[in-house]
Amino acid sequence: MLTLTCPYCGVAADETELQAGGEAHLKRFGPGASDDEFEGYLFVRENPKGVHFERWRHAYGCGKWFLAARCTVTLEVFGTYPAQSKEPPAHIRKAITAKRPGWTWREFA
């Protein structure tokens, strides 16, 4: 079973206490946006094997949103951390690097 910790109030939560998000550090197109740039907002994800960066809520905990980092592999959890981040804590990152030499973070510009 997957558990996260949640980074505002600290508990530990099985999956069965959390609502999955969907993919995070998206680039949000608004007003004034493309069609394609509109369309690839809406529908087009990542399904990587491997590493993996998702939004998640603490449905029966404190109810806020954040983001995880995960092997959907192996179901490995590097770490959690707020949602507001644009990108990966450096804590994180490292710990991903140091069990997947060569990992590298991609931008989501």
Contents of the next structure:
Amino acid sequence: MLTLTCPYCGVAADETELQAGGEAHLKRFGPGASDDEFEGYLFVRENPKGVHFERWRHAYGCGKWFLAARCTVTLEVFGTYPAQSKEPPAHIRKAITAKRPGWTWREFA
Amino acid sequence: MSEPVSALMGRVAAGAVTVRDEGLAGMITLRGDLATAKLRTACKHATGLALPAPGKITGNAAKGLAWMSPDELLVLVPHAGAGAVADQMAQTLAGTHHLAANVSDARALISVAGPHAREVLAKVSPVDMHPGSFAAGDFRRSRIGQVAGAFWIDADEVIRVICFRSQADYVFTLLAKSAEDGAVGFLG
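Output the structure of the form predicted in complex with its partner chain; the preceding block shows the form predicted alone.
Expanding to the full complex; the earlier chain stays at the top.
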């Protein structure tokens, strides 16, 4: 069972109150992009065993989207932060480094 | 004109914990920037209350303000005047980005009262109903069985549940069954 704290309403929301939204921090490529870039945006996803960044929506609560950093192996949650973040904030990275030294995920570390 | 009626037509499931249709309730969805003075003024005019903190409710079912999300409040007023109140709010907020919609007839209000009322809710929703986690004045939007709902608890331990009108029968039946099955004994 996954429990994520919604950064907007502060509620520790149970998995059943949330809607999963796939991978976080996707770079969008549209008109003018190369075929490879567009393919990457549409189809290529991380599938890590360990640290992962995801989008979630507090669907049964405040209805807001937010981002979560968690471990796919242990279901440990490192933190949640607003969906408007273009990259994981420093305190989230620090929390991950404390638990998983040397972690990398896409271009983040 | 036809008489407005509540979805549950005053149904009551009596027992150690009584589940009761609270009848018609006026509800206005108010969206906008909660930090603005105009919005605070509109709420003050409608209910005479101050804005609730996140996750809280001020007032009661007859006159209340409930925090729904960072940009949304639920305004509780008597059913008969809800339309006029919504219009007045819209006037007060004219010129700012907002929404004041009378949703009274899209909702149902149900009360759960009795010694193990907290457990009746705890069995059907993922919310921690322990008195230390959910106290009087707290307001929570969550899941009730398979549908969305919101509820709060008063100082007298009566829980009031808001759900969509079309799902009122499901929510009432679920709560009544949960109440009928008795206490678990965990929350006392």
